[in-house]
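Take a look at this one chain, the form predicted on its own, written out in structure tokens.
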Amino acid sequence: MNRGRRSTRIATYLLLLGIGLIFAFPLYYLIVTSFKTKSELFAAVPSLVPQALNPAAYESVLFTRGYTGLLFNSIVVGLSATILAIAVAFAICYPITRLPASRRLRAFVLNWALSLRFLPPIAVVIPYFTIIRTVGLYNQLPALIVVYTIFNLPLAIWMLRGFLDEIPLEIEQAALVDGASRWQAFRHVLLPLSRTAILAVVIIVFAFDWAEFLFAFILTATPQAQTFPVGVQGLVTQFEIIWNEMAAGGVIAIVIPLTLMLIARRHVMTGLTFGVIREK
């Protein structure tokens, strides 16, 4: 009996070894991709090992073509959506789990906020642009900062939801029965219990909007609204690829959401899980 449990567990750390190596081998070849140089790139027999590090093309990518600038616009757009987009949806759902509300109410809004993601990004992009033309925002930061927000919305609303529920309302009316104002119990009571889910929703959010690349492209026309990934695709021309500088783009690209994911993966399991078995 021992050794068939035995067994089985060597056969499932070999299985989940294997898939790791398949899933961490396109990330490695990446980074292995952006330290070659270009006589490496195109030898007749592919390397997995550069034959030294050479950060010719993180320097090409950050400096000599000036994409610092974009990575900027991409920190400042992403963090900005991701602020507000989680002010609005504790808007909405601190009144929907917090208050009295019927189920009507409650299943009206969690549709209407499922219902903004129910067509593909590349079905209201021309509407997109047809709107931020007219109003001017063309080729501006707040135009993908309203975007964004809209598109990431209905994600943080369903987290955030799933997580308000799971607070007792009994501590809220505590801090109400001493005296608490609605205000004083929501930032002294509520925010604090809620700082798991936050930073849950802040990573999740965040991680959207850096990746996004349909709407920058759309929307923006030169690098002083351009994000990364969209300079990142102007790598490829009609006359080349700049393998190498794709490939130190996509590593830049990575770092700071997998970097965030990393640090917080704990907190991001536990916002995701929470409101998924019960539903009041």
Second form
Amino acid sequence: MNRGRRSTRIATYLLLLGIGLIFAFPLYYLIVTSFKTKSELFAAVPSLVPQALNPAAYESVLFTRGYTGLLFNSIVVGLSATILAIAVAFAICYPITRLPASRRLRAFVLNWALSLRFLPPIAVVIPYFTIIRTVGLYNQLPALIVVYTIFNLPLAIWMLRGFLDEIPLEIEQAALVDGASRWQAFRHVLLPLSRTAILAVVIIVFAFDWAEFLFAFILTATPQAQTFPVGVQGLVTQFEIIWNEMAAGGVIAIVIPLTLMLIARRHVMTGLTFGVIREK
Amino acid sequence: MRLGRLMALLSAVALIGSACSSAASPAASTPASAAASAAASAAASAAASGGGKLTIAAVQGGEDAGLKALAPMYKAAKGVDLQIVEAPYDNLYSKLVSTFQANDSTYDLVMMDDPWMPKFGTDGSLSDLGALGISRDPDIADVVWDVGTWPPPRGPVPPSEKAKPKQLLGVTIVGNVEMFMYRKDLTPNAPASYDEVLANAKAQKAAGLTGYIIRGKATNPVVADFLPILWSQGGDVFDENWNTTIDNDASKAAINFLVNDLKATAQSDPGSTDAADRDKIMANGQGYESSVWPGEINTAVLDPAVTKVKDKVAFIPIPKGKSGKGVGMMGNWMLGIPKASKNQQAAADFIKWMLQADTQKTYAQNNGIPSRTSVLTDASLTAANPYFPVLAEALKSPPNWRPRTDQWNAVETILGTELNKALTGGQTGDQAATNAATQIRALMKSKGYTQ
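Mind giving me the form predicted together with its partner chain, seeing as the form predicted on its own was just shown?
Next comes the full complex, this chain leading.
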């Protein structure tokens, strides 16, 4: 019996190890490729280990090609759009979760938000392009901030709403009874209790903003407003694919969201699973 | 509250960053007002008199290497900053289309592949360079000027364009003509005809090499590889009246030559091979021959960092086919000035400076591919660029350009998809010809080219 259980356990571990390797290999190969030289990339048989840890591809991406500016743009757009999305999501979620809103209104708002999420970006990219041009925001970061906010608002609304539903109304009401204004109750009671929710939403929405390509490509024209993904895809040229620099770009692109995810993975998991069991 | 402070800090950083970036943006909003017009005039005059900036949309890759090298020189000579904004081939086209449709003034100069000229010429997106003081130079082959002229000075003209006056809308800055390469260490004599190309390929295949490396990836790549074969074998996509001829006997024979004869000597996966893969096979010494663009030579095939075939590869014009001629294909990259640019004269001044013989020589020394005959035949440049004299010869031949229709992208997609399907075994060469012809005929009819 014990022997059978041990065999099962070993088999399970081996299976998990195999699955882990399958998932980890692309990341490993990305990192390895980023350190290869052009002659290694041209080798008839590709190697799994670079001859040396050559940082030339990183230097080229960050400095020679000047993609640090694009990284800065990505950070600015990602942070701004995330903060805006959370602010607007709070403004929408607060009344439908904390005030006596009708079920119909609540359902309408949530369904409307959901419908925005199901809108394929390609369906609206041309109208957005026209609007952005008309209002004079073409090739400017605020254009991306506005569009990213709109597209990630549904996610923020649905995640926040799940959290806010879990916070008992009585806590806020106690503050009101003690003489706090509605704003003070929100600021000093609800907001601190929503920390986990805010952190989860920040990380997930930022990750989506960080990786967005289509709008960044269409709504920008020069490095003043282009984001990092737009730069990285430019490394596939007509006659050459600059694999090592693309890989270096990929590694750089992964670092920030991955670090955030590792730091706050517990909150993110909570954020993603909150409210999935029951509907309030 | 720590969270509150963190959020406030993040907000401040984001807003400050956004404000800084917006302020730095050269493409600030351009309302059609007197103030904007005055600002535009000031910018144009600043660029013209020195101290201004020209923004150039360029293709990413070896084609703009020389242009990037010239930027600091132009700044030193004229005081004008060149901001080169790169995009990959496909993305550059879509970016230019959307920019022109929006009448956006972000770009002062744009790099264009020559098959894009019909689209931009038909749409009236570009300024007449003749009116800005750019005229023909006898040291540059006529075909280089012709390919930048719209409507086209020879060959079939789209029905909607026949009444338009001819204007120079683009000037070649990358003298790109498709050539042929082969391993001269294996067969000292160059193949003079496609019959010899095939015979040599079969022999080298039997010896363990890839005989003919087919660039067969769907759409543009396979069409670029195929058109010189098609034309040299006597076929064509259209006749002089835009009637589709890709399914006539000569064209069918050319398609079967590619998908049957040459494929039998080719690498194992020709249907997914693009230029980068072809160059890798050639540079590694695993292939014998193929067509080649100048842009592939110094960055891959003969790149000292990677090549194993240094001094073993020769470059020649496209071999003769059954038509009795070897017909190369142009892929010239041109510079044009968008009508919406607010720095028209400054942009034209840059083109003129770039075409000067001394600039062209410096350009060639920095991996640029010039079009000036005296530079292409300059003995001091041929050691580093052994294909330059062949390119000069190919430009004078002259090579063919792809059919001058604004529907070319659609035609190329149809033909390239059907050829790729035949290469990957999904249909026969005859079926590829018939299927492509049916779709192209319907397209050209729907666009008013034929009855």
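Numbering follows the first chain given and starts at 1. This one's a predicted model, so the numbers in the text were calculated from it and none came from an experiment. Just so we're on the same page, rigid core means the largest C-alpha set that superposes within 1.5 Å between forms.
Ala24: CA moves less than 2 Å between the two forms after rigid-core fitting. If you fit the rigid core between the two forms, you'll see the Cα of Thr12 move by 2 angstroms or more.
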